[in-house]
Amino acid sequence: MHGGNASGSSSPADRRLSALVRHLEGSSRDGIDAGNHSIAAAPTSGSYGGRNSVFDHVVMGPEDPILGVTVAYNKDPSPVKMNLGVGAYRTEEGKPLVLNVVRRAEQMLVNDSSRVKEYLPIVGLADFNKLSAKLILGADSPAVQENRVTTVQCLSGTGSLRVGAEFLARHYHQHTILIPQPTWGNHPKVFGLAGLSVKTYRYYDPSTRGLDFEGLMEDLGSAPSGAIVLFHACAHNPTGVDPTAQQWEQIRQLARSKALLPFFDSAYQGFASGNLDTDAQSVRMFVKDGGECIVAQSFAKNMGLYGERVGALSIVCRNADVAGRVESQLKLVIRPMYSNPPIHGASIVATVLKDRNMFQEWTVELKAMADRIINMRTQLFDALRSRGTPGDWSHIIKQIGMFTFTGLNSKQVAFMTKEYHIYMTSDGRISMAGLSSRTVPHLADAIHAAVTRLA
């Protein structure tokens, strides 16, 4: 296994307590005497220990590497600037998109005078949970039919991951989680702060700009028995590189032979290939064998509900009895965290998923989004080839989903930002959804210049 932050055998609660003790000891000079625990008299003048604020010691935190790209982009006055960092779909005109079916569902909800704004249960909207599980696992999934899946509504993909991580830190015997190298920048923090020990497994091969399947299998093969393994269900972020169906089957066999616990992050179902069932195949393989697994779902991308924060966490268990007990403990994770989830976005999803005509309309709009991104890949590849840009750029059309790992290095990225006003993360990841037929030539010119001038 490669990299990762090691963690001792202490429990998450112990580790959090230790951190709090260290924090308090560090504060002893500011009124708490560590020796006799006497508390200094509180100043009443509005100052604190001669300073203007009790938070004067707080340092400026770094910008999020992904969201910070947008901050820099917004400050740039250039008329030709491009933001290829954001993980959100854009139309050919570069505008955010609200799906027609989503607008229709919202209108139906607004017009329903019987709807109220009462709290949802801790686990969320029942219809949403049931329909979300069927969407990812398949309506005919034995796990669904046997009631051995517990699904709880969470705050989009991130919230689903965090609730799942907290549950595992409390109730799973193995606290090591392996995540792919590279992976979405938020993954290490989500799992690490929940108290899990984060390690990495090889995933991407920079020399081929494809999957390092040999390295992946080797690292999973040497993982501790029972370790948790994070998989991207489809459209791996940031690389756009997915295993083939045959490779997934080999991964499944190895994972099951070592009793590894699969934890799927499904952020792009239907958004990658344009087909909901195709994009769920990796998850369904692991459910079909009767084993246990965890799935975090997001409806941010595939329904365009980014700001509504709509997600679900499903835990597939051995039997219905275990599923019931697992759900009872998930409630105990959620209650002190955010108590219960918001109602509006989940109601939109449930409205669309339970109506046959609306569901059909959604799949058409979803495929149109996926097809536009695939078309942008082809256009960029053709533009680079027509310019004679050095290198093999076929990975752009081989990769899938919203993102492409271009292979550009941080110096080339900085050059493109400075000279061409093109913004992306420093690892060379670009959002294909941020491109349009109008802007492809500008990007191709920038890549060509960066590659020819900076090796």
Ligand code: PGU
The other form holds:
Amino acid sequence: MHGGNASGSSSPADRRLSALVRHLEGSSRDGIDAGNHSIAAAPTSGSYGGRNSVFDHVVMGPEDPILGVTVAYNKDPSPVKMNLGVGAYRTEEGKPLVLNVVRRAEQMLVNDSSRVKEYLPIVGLADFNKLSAKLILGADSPAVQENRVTTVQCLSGTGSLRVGAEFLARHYHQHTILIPQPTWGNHPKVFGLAGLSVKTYRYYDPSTRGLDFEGLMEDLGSAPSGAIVLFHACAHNPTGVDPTAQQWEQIRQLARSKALLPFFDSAYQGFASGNLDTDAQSVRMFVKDGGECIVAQSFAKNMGLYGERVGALSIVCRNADVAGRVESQLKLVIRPMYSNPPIHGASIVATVLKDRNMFQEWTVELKAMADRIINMRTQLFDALRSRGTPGDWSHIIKQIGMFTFTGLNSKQVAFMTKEYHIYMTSDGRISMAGLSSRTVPHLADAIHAAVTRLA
Ligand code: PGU
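Same protein, the form predicted in complex with the named molecule this time rather than the form predicted alone?
Starting with the chain above, the whole complex follows.
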């Protein structure tokens, strides 16, 4: 079976298989030599002096479009180099930040000799799950109180999305998922490899550098009934463009009228506005109406726990009975994937969320991160204006969250990397958190040069 396509009638298993085939065919196309697969005689014994590997046919894969930017950056010896690729917070000094409250929680955990390193349950740390659900749905959420939300601890945002996708591929009647155009580059892969059929809906209008609300409503309006729809809860990546509260309400009405299943990716709660509740409004709107939805949460950015891989998947169900059965099936998804999640990061989050003072301290530190990013927006905008850089750059201050979608094209990006040692994704996205007052002028010089020399 070659180039199998996901026809409407195929099962998730078929689709998963054809997604894998496409994925594998893609990997060989990405390399130099896809032919000459004479692996039959390749020994594993080493008797051929290690010349012939059973993996000789393996071709070099491409770097990841986002994480590969850091790889290239690390190789550059220039002292003025800047990494604006990955969405990871940096201080004014350009250093990664471990929040004080996180350090404090870690100290408490280390000092508590009653803590052991036993396996967690398949669904993870119970306290963490309950507190994560309350964080996104609201402390007084009736859905949580009615026990109709099942929450499982997963490997950060990505792992939560993947577990959710695997569950849907097995148990949800409709296998089409609509994702915004554009979106985080890993979304189509996560959903496609789980066996869902990935389509896009219009989201961003390059001519206005704003939301294509009409396009969005039209595309959701013509989606198959029951389709899954991926929404970024706030701080849309890469565009920095979110619907307004009124627009969210219209989206909600349309989604409910067509029985679409909302799947929220919440990777930036607190990073958009600096306020955790404000940034959860879109999700809460959909929970308030009593309908069902899914939320993938990441603590990578808002608690700075990137490498600890802490996240949660919550499925809001109609009633507690359904939630219990859904949870039993989530366990069957998780067990053969990674058995159960790691204990450390989730314990940090639970410690912070449980304690009133620590929670308060976290919100202050979170707000400071969000404010520094907003400040970088103003500084970059002012720097371009003072240079008289051609074009309207007001989107830099209008966009929300960690990124500015600059509108620079891939040629201009390549020029800035080559001539100015500034690293960013080729779609022109820059991570504002990677900037500081000291580095803004260099970036503004680079943008000015790119725009004036390469139209
Ligand atoms: N969802 C969205 C919308 C994201 O932007 C990211 C991270 C994730 C999920 C996954 O985050 P976890 O680390 O798994 O919790 N995007 C960042 C980080 C680098 C990456 O691509 O993973 C980015 O720079 O786009």
